[in-house]
Each structure stands twice: as structure tokens, then as C-alpha cells.
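In the form predicted alone, a lone chain appears below as C-alpha cells.
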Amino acid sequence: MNPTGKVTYISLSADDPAIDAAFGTAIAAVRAELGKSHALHVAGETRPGHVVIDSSNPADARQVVARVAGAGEADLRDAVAAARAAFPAWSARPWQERVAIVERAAEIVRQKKFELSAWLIFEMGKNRVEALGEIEETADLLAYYAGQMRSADGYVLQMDRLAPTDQNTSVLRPYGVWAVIAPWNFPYALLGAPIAAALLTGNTVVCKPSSETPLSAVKLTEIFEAAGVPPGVLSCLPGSGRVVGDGLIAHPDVAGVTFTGSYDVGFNQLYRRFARDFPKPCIVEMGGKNPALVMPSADLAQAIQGVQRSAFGMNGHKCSACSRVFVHRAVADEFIAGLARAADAVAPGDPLDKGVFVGPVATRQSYEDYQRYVALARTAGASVVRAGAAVLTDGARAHGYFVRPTVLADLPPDHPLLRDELFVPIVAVQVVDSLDHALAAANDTKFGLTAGLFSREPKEIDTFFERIEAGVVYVNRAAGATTGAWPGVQPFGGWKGSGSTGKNIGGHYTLLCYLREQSRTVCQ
């Protein structure tokens, strides 16, 4: 753990007994939960709902999680037209009760965090380590946007004068209903934080969270609503993208859009569709193609350990992975070699259980790929590592979705594999001749998420920060070469095709991303 206790991405275990108690009373009070019923909400009431989404165990696919109640074309219209209703109520309550309502929700979160975190587990596959981390992650979005709001008393600044009688004030204001479209990798975190700060500015939200793990938003929700969030201000849906999703994109009274998912559907499902009769804010934080460069004066256990946990961590399931390396010559063979053996030394085992570090990929989706991404490789000639590129369906993994850790080396620089983001636990290795030739490798995708330096030479790293093509950036960093950021820390956000804004998550910018500004003016 980290030095003040709390367990975050750069946490390298939970081992501690309090913890391993606290996991161990959650987990079996989730166990006894398993398979129930749970209905939707809107606008402060639950209903049955259209359709039943089974939410499965990556683990054990045959164990139903949850069984989750999703909305229909009826109930999407009706949480809209509550979030109207509710805004002009919402928007001009004091800011200072929003803060206070978003603060009881994050303390909430911090309540249960075990057992979100078994939760967590259990629907979507994550270790106790990263499952953990994304709790205390979302209850931080929560606390560290109401201090943001505090910190700009509500977002109203004195301007100067023109002439002695007049009065000029900036207002930032809200939009209006939010429509926030969360994935299934970062369930809590990536719901709950913008539905945070939409609240906190004062919009009201419909959100709908993936159908892989819609009982986090379920559970968010009940959160929200216990917390103080008034009927119609947040309602959750559940549901296909083809009917709720592409209903809050083209419903007219949805003003503002945030989307956390691919590019495809981010950029060209959604960016380009959502703004038709005039221009609305439209936040799509999209995937990434992470580099990871690494050069002579690195410390190259330091390195290897940064990429390992980067690129196989949480089994890839990161829009931050690192899915690229590019390894200099003079060090290549030895990098590549340990790489290799840090990846066939990972057991991929039941998260559940203590100390495991790889679980299951979290979707049939996902096994899928990976197959065949690794069928791809072998016909491209690549050089697969060591033990990797298989699926696992021995003993107490045959109902799950296991895959081993792979290495790649010795793909054509054009090939998909190092163009395409994956989102399973495979890394391509390229080897270079210079830093020049590892930036322009590294630059040249359309993704700009994230990216990481090893090297000891301070111009290399000056070189580095001026010249890669990246919203979040590390040197040397052992507990993830590309991975790890934490709100209030490392805003994160992405460049090129990985982000819409500019702004990252997490940051000093965020919530002016939900906000406009009106500029008043009063003549004495």
C-alpha cells in the first residue's frame, strides 16, 4: 500500500489483515446476494423495467451476478422528461447543497467500499488490488470535484468596469439533462464521476452503464439517492445501446453528452451525431494505443516491472494499457528476455482469492479476441514469448474466461496489432535504433492517451515531455509504465483520438466542462 494506507493503482498488494478480514466478511455477504432481482430507476422510483440483463461471473460464467431490469423506449423517455422537470429546481439550489450531497455520496462510497469492491469482483473480474483501487478511486472523484466547486465559490467571479455604474459578473451555468454513457472497465469510477460533477454544476443526469455491469450502476444510484439526490435529478438506465444509448444521443432535450468507451462508437457513432440544430458539449473520452519507450540508461528491472503491470494489470482491460514498447537496441535482448519471464511467471487465478494479480477477462467479447488477435500474430510471422498466448480452462478455470499473458515481438511495423487497441493482456515489443525512432513510432497512431519513459538521461526525458503525443505522462515509473492515475494527482485524459475536450478527468478543468459561461452585466 501506499504511505497513508489508502490502496490505489500503484498499490502493489493489499496484504494486510484488516483488509484481508474486511474482504473476507464482504465476499460472503455478496455470495448470499447473488442471482437477485433489481429494478430500475427513474426518477427516484423503481419499476420493473422491459427486459431482464443478466449480469455473469468472468470467472465462472454460469453464475448469474445479478439480475438487472432494463429500460425500454417508455422509461428512457420518462427519465428525460423527469431530468427536465427537475433541472430548474436543481440548477438554482445553493451550490453549496449540491457539494454537500456529492460529499455524503463519496463518504458513502467509502462505507462500503468492500463491498462494492466484492461486488466489483464479482461481476467484472478485477483482483481485490485493482477492485479496491477503483473504489477509493470513485469516492476521491466524488470528494475532489465538490472541493473544486468549493474551491471557485461556485464558479462566479467580479469583472472590471467599463464605467462607475455598471456591475459585471461571470457566471458559469449549467447546460441542462446530462446523458453520461459509462463502460464496463472502470464501472464505478467512470459513472459515478461524471455524474458527480453534472450534479455538482448543476445539470441533472440520465446515465446508462454497460449492460456487462449494470448492477455498479444500480448500486451508484442507490448511493446518489441516499445521499440526498431529489426525485428526477438521476435516473439510471440499463439497457441496449441501440435503444437507450442511441436515444439519449438523438432525445432533443438531452443537452450534454460525457461517453468513456471505444473510438469507433465515441468519435464516429456519437460525436458526430449528437450536435444537429446547434453545437452542445460532447466529453468522449476514447481508447488508446500506449507506448512505452525504453532506452539505454534505463533501469531495466525498473522497466520491466512498469510494463508488466501496465500492460497485463487488471488483464489489459485499461484504456491506458500499455499495448506498445519500444526498446532500444543496445538493451533490447535483455529487456524482451525479462519481459518475457515476468509475463510466464503470472498465474491467472480467481480473483477472489488473495494475492492473485490476473483474473479473467471480463467479457465473452474479450476471449474471444484475444484468440484471435494471437491467431493474427502467428500468421504475421510474429515471435510469441515464452508460455504465453493461450487460454486456460484447466481444473477451477474451465467455466471462466482465462487467458495468459502474452509478449509479442517481431510484428511488421504496419501490422493492426500495433495500430488497433486491443483491451486484452497482449504487448508488442519493437525494437529501435534511437529515441527519435521510438517517438516517431510511438506518435504515430491516432490515439494520444497516455505513454512512458524509461531512461535516466535528463535531455532524453526533456525530449520526451516536449516531443510525445500524450495526455498523461510518466518517467520511470515502476507500478505502471502508462497506468495509475488518480484524481487530484494525474489528470487523465487523452490528445488526438483518445479525448474530445482538451480537459482531462480528475483535474483543475473537468467540471468547467459541464458548465457555460454568461456574462451579466447591471447598469446602476
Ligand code: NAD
Second form
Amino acid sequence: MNPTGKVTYISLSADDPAIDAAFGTAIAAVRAELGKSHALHVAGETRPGHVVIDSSNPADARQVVARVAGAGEADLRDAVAAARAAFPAWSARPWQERVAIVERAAEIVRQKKFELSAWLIFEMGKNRVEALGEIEETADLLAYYAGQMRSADGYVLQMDRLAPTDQNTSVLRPYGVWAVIAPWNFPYALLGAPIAAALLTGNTVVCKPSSETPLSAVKLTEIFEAAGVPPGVLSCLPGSGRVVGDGLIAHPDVAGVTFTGSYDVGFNQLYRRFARDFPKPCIVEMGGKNPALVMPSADLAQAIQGVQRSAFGMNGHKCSACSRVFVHRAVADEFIAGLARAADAVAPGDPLDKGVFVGPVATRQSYEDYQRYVALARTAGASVVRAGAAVLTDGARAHGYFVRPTVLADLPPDHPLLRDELFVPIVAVQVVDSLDHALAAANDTKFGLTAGLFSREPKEIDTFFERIEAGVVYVNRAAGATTGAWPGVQPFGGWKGSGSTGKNIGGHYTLLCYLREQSRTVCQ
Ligand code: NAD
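Just the form predicted alone so far, so send over the form predicted in complex with nicotinamide-adenine-dinucleotide.
Up next: the whole complex, starting with the chain shown before.
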């Protein structure tokens, strides 16, 4: 816990009697609700939906966590039409009222944090610290954005005059209907935050969660509704990427989009296709291939812990996960041996248990990907695999997606495992001869999300900041070499193939991405 008493991503545990008791109560309450059906929330009403999406528990894939109504094309049309119809009134409302609604939503998230965390553990397999961290982050993101709106005074600025009779004002105004498309790895934070940003700035929203985590979106929509978001201003459309995601992108009345997810979908299927007749704002937050650089002056224990937490924490399911390490030859043997020991020490288990560092990987797809990558590594050479590289099917792990954190070393430099985002607990270590060499290798990727350096040389730290191509960078961070950003603390976003705006989320400039400027001159 940090000094505020809040569990965040840099907390080492949530081991506290009050937290244990609250989790115990929440987990029991959620167990009693498992498998229930949830309706669609479209245009201010609930509906049975077009299909049913079964959300299952990755720790025991036989268990259905929730049966969530999924949207079809007619639901999509109705949701966009309702958002369009609601836009004039919502955008005309005093910004202070929108701030109050989003702040209420943040407060409800805080009040329900143990219940929502328990649902998240069942739906996605996060451990207690990660689940509680995400719910706290969601509340903080909402509150932070509300605070940004307030401190910008609604983004109305008096400008200079060219003539004494002129009155000149700059006003930032919303675009209209905003689509929010979210991934499964932070299903509350990465759906809730863009919804809040769009609503605060006066846009209306149609959102689509991942089909892997549809329940999170239902819960969040209910919270925004309870906080006072009027009918039609926010609709939620669980459903496939092809029908709902693509349908939103193609809809002419969708004025802007925030997508968080993979490069392939975000860039190839969305960014390149979204604008048709004229430019439209397209915020795509995508993947990473995040490097950690370890130099001879590093505190190796700190570096090993930092990489272990970033590569294996949440099973590598973070866009910021550390997936490549460039270690200086002088300390390489010691570092690799230490990291392999740290990987071997991780015992994946039931994420509901309080001491568990990692649970199952979150999806069937991740489980299959992991096995495919391990096979590729083995084909690359017997000495490549230094730790892990096995699935776990014993005892209580028989029906879940449990895998061993894996360390690879000495892959050929052009190997796909060093190039592609893996998104599972596999980290590849490469030996380098200098910081120059490490920086060149680290930057040799289409991605540019996060990066970390371990060094006690001030000159190396300066060079790293100057030359690394990434939007979020850390030095000597044992709590996470490349992971663990927090709203208002480390604004989070990517360069190059990791993000489109050059402005990070949870930061000072986020809301500007949802607004367009109107310069107003009145002459007397
Ligand atoms: P994904 O790209 O497969 O899916 C993301 C969302 O897009 C889902 O809701 C999906 O249904 C939808 N979608 C799929 N096809 C679509 C289409 N043709 N049109 C519109 N929408 C479509 O990603 P994922 O597997 O859910 O999430 C993991 C990815 O997200 C990783 O690459 C990770 O790095 C990235 N991510 C990035 C950030 C960030 O802030 N940069 C944060 C979290 C996750």
C-alpha cells in the first residue's frame, strides 16, 4: 500500500486484516450470483439482446461467471441514434453538472471496490492486488478527469483583442457520439476512463467491451446510470469485434473513437479505416514490446525484482509488460540466473487466495498462444529456455489456464519472439556490450510504449531518457521495471505503433483529445 492507504500496482501485497475480511465477504456475495443473466443497456432501457455471451472463469473454465446479453446490428443502430439524439442536451449542460455526475460515479466505484474486484478475479483471473489496484485506478481516473475539467474551468478562455470593440473567446467543444472500444486486460479502467473523458467533455457514448470480459461493462454502465447519466447518453454493446466493433467504426454518426487493444486491430483495422469523408479523432492505444536495460552499475537484486514483477505480474497481460531485457555482458550470467530463479519461485495458483502472485492466464487464446511460443522457443535451440516453459494441469489447476513464467535467453536477434507482442508470461533476455547497443536494440521495434533502465550512472540515465523511444519510462524501479503507471502520477501512453495521439491517458492533456476548438469573435 502507498501512503494514501490505497492498493496500487506497486503494492507488493494487500495483506491486511480489514482487506481480507472485505474480500471474504465480497467473494461470498459474488459466488451467490455466479452464472446469472445480464441484459443489454441500450438507449436508456434494458433489452434481452441478440446473442448470449458466456463469460467463464479462467481458473476453472467449466464455471460460467455471467451470461451477458450481446448486441446485434439493430441494437447498434438504436444506441448510436439515441446517443446522437441525446448529444445536444448533454453537451449544453453546464460542465459542472457533468463533473458532478462523473465524480458520483467515481465514488460508487470506490464504495463497491471489493465487490467489483471479486467479479474481476472471477472474470479475468487477476490476483487480489491487481484486481483491487484496477478498481482503485478506475475510480482515480474518473476523479482525475473530473478534476481536470474543473481546473480548466470548462475550457473557455478569454483571448487578446485586435480592436477595442472585439470580444474574443476560445471554447473547446465536444464532437458528438463517441465510441469506446476496450480490451479484456483492464476491463474496468480502460472502459471507464474513456467513457468518463468523453462524457465530461460533453460527448455522448456507445461503448463496447471485450467479449472475454463483458460483465465488467455491464457493471460500469449501471454505475454511470446510478450516478445520473441520462438515458441515451451512454449505451453499452457487448458483442463481437466484427459485428459491434466494426459496426461502430463504420457508422457515419460516430464522430470519434477511443480504442484500446492490439496493434493489428487498432492500427490495421481501425485507424486506417475510421475517417472517410473528413478527418475524425481516432485515439488508438495499442500494444508494446517493452524493454528493460540492465547496465553493469545496476543493483541486480532491484533489476531482477523489477523485471520479474513486470514480465510475470498479471501473467504478462499488461500492454506495459516487460518482454525484452538487454543486459550488459559484464552482469549477464548473474542476472539471467537470478531471473530464472525468480521465475521458478512463482507458483501460479487460485487467484482468490490472498498470497497468490499469479493466477491463470486470462483466456483460452492466451493459453494456446503460450504453448505456441514455447514450442517456437524450443525449436530455436535447447539452451534458449532458461526457466518455465510448461503448462500446469495438476490438482486444482486441472481445469484452468495455468502456465509457468518463462525466461528465454540467446534467441537469434531477428526471432519473432523478440519482435511480436506475446502478452503472456514470457520474457526474452539478450546480452549487449554497451548502453548504445542496448538502446539501438530496444528501439528496434514498431512499438514505443514503456521502457525501464537499471543503472546508477547519472550520465547513462540522461542518455536513456534522451534516446529511448517510449511514452512511459522508468529508472531503477523494483516495483515494476516497465509497469505500474498511475493516473495523475505517470500519464500512460505510447509512441510509434503503441498510440496515435502523443498524449497520455490519466494525464494533463487527455481531455483535450476529446474536444475541438472554436474561436469566437463578437464585434460591437
Ligand atoms: P484486441 O485488439 O483483440 O481487442 C480489443 C477490442 O477491439 C475488443 O473489444 C475487440 O472485441 C475489439 N475488436 C476486435 N476486432 C475489431 C474490429 N475489427 N473493429 C473494432 N473493434 C474490434 O485486444 P485484446 O486482446 O482485447 O487486448 C490486448 C491488447 O490490448 C494488447 O495488444 C495490449 O497491449 C493492448 N492494450 C493496450 C493498452 C494501452 O494503453 N496502450 C492497454 C491495455 C491493453
